[in-house]
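This document starts with one chain, in the form predicted on its own, laid out as C-alpha cells.
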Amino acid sequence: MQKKNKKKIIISDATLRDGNHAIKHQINRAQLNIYCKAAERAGVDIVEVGHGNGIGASSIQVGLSNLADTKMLEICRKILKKTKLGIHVIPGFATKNDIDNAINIGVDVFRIASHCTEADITQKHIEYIRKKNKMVLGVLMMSHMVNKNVLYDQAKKMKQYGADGLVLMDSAGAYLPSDVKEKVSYLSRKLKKFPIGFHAHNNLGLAIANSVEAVNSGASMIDGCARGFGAGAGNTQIEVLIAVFNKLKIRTNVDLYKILDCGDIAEKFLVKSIPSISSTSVVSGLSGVFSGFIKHVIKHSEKHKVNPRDVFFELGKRNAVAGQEDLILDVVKNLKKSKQNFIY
C-alpha cells in the first residue's frame, strides 16, 4: 500500500550537471537558457549545473568543459528566481577559490560529494559553507559499496559538520527496490530530523523504482534528469518521476505539462541520444561500476580487442570508483595478456 506523503518531496533536476557527461562536458550557453528557463516554469525546485564531475572538475583525465564553471553559474542565475541553483562539489577537484566564486555569483545549494566510505575528506568544505549560511547537503557517492552501518557511521560525520542533510547516491545503478528499503529507511530512522536524498542512475531499469522506494522508506529528496539525461544509461527520468509521484498521489512543486515540455526540450536541444539500457550498461549495474566509465571502457576495449563485459566485472573486484579511469587500461591490457577474454 503506497503510504500517504505529508510533505512535498523536493525535486534536484541534475540535467544541466550529470547530464553533461552524456555530451563529454560540452554544454553551451544556449542550452543553459532554455532549459533553466524550462525548469523554471515547471517550478523544479533545485537546478544543479556545471562539469559532470563537480565544479573545478574540468581536466584532460575526467574531460575538459566548453564553458567555465564561473560563466556557467551566471548564465543560469541570471535566470533562475525561484528555483535554486545547485553544485555538485568534490573536494580535490574543487578548490576554496572555487566555492568562493560559486558563493559570490549566488549559488544556493552545495552539494559536497565523497566516496561512500570518505565523509572525512569534506569536513572543511562543509564547514567553511556552513559558516557562509548556504545550504550545504553532503553527498556519498558509490553507495552501493557498503552496507547501512557504514553509510550511517559516514553520514553522522557530514552531520556533525554541519549539513543539512544526506543525499545516497546509486553512481552505478546497481541497486534493487530492496537495497533502497533497507539503507533508506535505517538512516532515516537514525538520523531523526536529518532529510535524505536519493540519486538513481538506470542501469537495471529500475531509477523509478527505486527513487519511488526511496519517497516510501523516508527520503524527502530525489534527483532526475530530462530524458534520463546522464551518465551511462541515465539518470531517473524527471518527467516520468513526476508522472508517477502524481499517480501514488506524493506530492512535489513540480508542474506535470511543464515538466514534460522539459523532456521535449531536452531532447531537441540537448541530447545527442536519448540515454538507453545498453548491454554494457546492465554489466556495470551487475558490477557495480560507476557509469561515467561506460566510454572510457568501450573506447580501450575495442582498441585492444578485449570484452568490455569482462573488463566492468574485473573493475568491480577491485572495487574501483570514480576518479579511477586510469585504472581501467590496466585491467584492459592485464585481460589482453590473459587471453581468457573473447568478444561475444
Second form
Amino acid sequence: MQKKNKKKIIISDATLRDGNHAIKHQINRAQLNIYCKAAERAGVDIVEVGHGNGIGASSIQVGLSNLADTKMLEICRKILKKTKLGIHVIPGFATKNDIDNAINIGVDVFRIASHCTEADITQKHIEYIRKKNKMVLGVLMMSHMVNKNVLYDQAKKMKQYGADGLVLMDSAGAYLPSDVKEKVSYLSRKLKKFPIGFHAHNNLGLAIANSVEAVNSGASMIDGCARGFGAGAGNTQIEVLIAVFNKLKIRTNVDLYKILDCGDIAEKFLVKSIPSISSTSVVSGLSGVFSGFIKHVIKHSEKHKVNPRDVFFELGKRNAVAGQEDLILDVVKNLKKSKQNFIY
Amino acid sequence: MKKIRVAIFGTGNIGTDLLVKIFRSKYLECNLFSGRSFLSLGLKKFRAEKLKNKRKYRNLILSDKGVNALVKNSNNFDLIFDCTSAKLHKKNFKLFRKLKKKIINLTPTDDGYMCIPVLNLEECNKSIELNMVSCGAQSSVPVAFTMSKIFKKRVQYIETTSTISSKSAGPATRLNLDEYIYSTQRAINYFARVNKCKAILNLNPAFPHINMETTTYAKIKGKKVSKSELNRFKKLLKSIISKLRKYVRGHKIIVEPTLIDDVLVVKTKTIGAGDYLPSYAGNLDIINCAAVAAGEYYAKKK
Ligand SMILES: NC(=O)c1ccc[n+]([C@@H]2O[C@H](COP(=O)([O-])OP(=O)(O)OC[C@H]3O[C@@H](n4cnc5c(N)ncnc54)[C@H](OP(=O)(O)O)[C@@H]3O)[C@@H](O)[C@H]2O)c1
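Now show me the form predicted in complex with its partner chain, since the one above was the form predicted on its own.
Full complex below, order starting with the chain above.
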C-alpha cells in the first residue's frame, strides 16, 4: 500500500564512492569534476566521495586509491555548493586523523559504518563528529545477516551515540522486498523521528523494488548510483530510481532530466563496463556475500582454476565480511586442494 | 626461587586470560585482580574459582575498587599489568609510577618502552614501563622487522591487517580502535624503520568464531626480488617465528612468503591456548604470552 509521502526523500548519490569499487579505486580528477557538476545540477542532496571502502581504506588489502582521500575531497568540495559532500567511514580503517582531515576540507555528511552487529565500534567516531556539529549517520552493513530485533538494538546504540539517522545497507544484494518491509517498517516504527535510509545492491535484480519498498515502509533516505555504477551487479540505478519515484509521486529534490544526464555522463566518462547481473553476482546475492569481493574472487578463481560459484558459497558458509578479502585466497586454495584430493 | 608478586588491573578478556596464564608461571604470582564491578565476567569467574579452591587462590585479592585497590594493596605486589583501556591507562600511569612499580602495559598507548619479546626483550627490561603495543603488533612486527632486515631501504611501505573474532574484543578494545591503529603503526615505524605504513583491524562476527589472523605486506622498490633473497627472507623469518613460538605456542605461518609483483605477503595465524576464551582467541594469547614473557624475564633478572 502506498502511503502519502509528505516529506521529500533525501537522495544520496554514491557513484563516486561505491562506483570506485568497480574501477579498483582508480577514479581521477576529471571524472570527479565532471560528475560532481552533473550531480549538483540535478539537485542531488548528498554526493558521497572516496575509496570504495571509505576514507582511510586505501591499502594493499582492499586496493590502493589513485588519488589520496584528501585530494578527492578537495576536488569535489570546490564544485559542490547546494549538494552536500559526504564520506563513508569504517572504524578499524579510518581514524580520528582521517576525520579531522575531512572536517578541515569541509565535508558535510559523515556516514560511520560497521558490520550490522558491531555498532559499538562506531561510538567514538560518531560522538566525535557530533561534537563537531556535522551531520553524522550510522550505517549498518551486511544488514541481511541478522533479524530486525538485532538491527533495532544496534540502531539504538548509534542513536544514543548521537547519530542523526541510520542507513541500512544491503551490501550483498540479498534482500527481498518482504525483508525490506519487515526490517525498515519495524525500525521506523520503533525509532520514532529517527530518519532511516536504505542502500541497495542489485544482485537479484531488486534494487529499485527494494528502494521503493523501503520508502513505503518509512525510509526517508535512499542511496543510488548513476547507471548503477558499483561493484559487481551494481547499486540502485539512480536515474531509474528517480523516474520510478516520479511515477509513484514520491517527492525528491532531484530533476528527472538532469539525473538522466548524470547517467549518460557516468556512462561516457566513469563506467568501464556497465554493471550487469552476472552469474557470479547472482550467486553472491544468494550466498549473502559482500559484492565487493567479486573482482578478487574472479581473479583468484581464474588463477587457480576453481569455480567462482563454489568460492562464493564457501565464503558464505564462513560468514565472510567486508575487509576479509585475504580469506578469498585461502578458500580458493582449499577448494583447489580438495579438488585435487578428489581426483587422485 | 621466590616469585615476583604482581597485580592485574582490568578484569575483561585480556585481564582474565592473563590471570589464568600467570597462575601457571614459575616466576610470577598474582596477588591482586582489580576491576570496577563484581558483575564483570572475569571477577565473577575468579570469585567462583576461589570458593572452589581456597588453597590455590589464598593470596589472590579480588577487588572491584579499581585503581584504589592498587593504591591500598601496593605492598602486596611489585609489578602491575594494565589491562584496561588506553584512556584509563593515560589517566593512571603517573600514579603507577608514583607507587614505584614496574608497569607492563597491555593497552595501546604511546608511553613506555615498546616491547616485542622476540626482538628486544633484553634491551627493554631496564625500562620501568613496558608497552606491549597491541595483538596485531605482536604478530606483525616480527614479520615487518624481518622484511626490513633483508630488503633494507628497498622497503617502501608496510601494511598489516589483523582479523580477530568479535567475541574476543571486549568493550575497551572496541573503544580503542584508533589507538590500536596508531600504536601498531608506531611500532612498525620503529622496529622496521619504515616511514610509510598502515595498520587495519577487522572485527569479524562470524560464527563459529574465527581465529586471529594477520596479513603483512611490504612494497619493495628497486631491483626485482630474487629467488635467493626470498629464500634468505624465508629462512630468517622461520628462525624468528620459531623463537616467537617459544612463548606463543599456537603461532604459525599459514601463507608462506609470496611475491605478487613488487609486494611481499606473509600471513600468520595464532591459535590460543584456550585459557579464558576458547582457542580461536589467539589475539589474547599473543599479547598476554608476550606480557608474561616480559614479566618472567624481569623476575629472572631481578
Ligand atoms: N581483546 C584483544 O584482542 C586485545 C588484544 C591486545 C590488547 N588489547 C587491549 O587490552 C585492553 C583490554 O581489552 P579487553 O578486550 O579485555 O576489553 P574489556 O573486556 O572491556 O576489558 C577492560 C576491563 O577494564 C575494566 N575497566 C574499565 N574501566 C575501569 C575502571 N574505571 N576501573 C577498573 N576497571 C575498569 C572493565 O571493567 P568491566 O568488566 O566492569 O567493564 C574491563 O574488565 C584494551 O586496552 C585493548 O585495547 C585487547
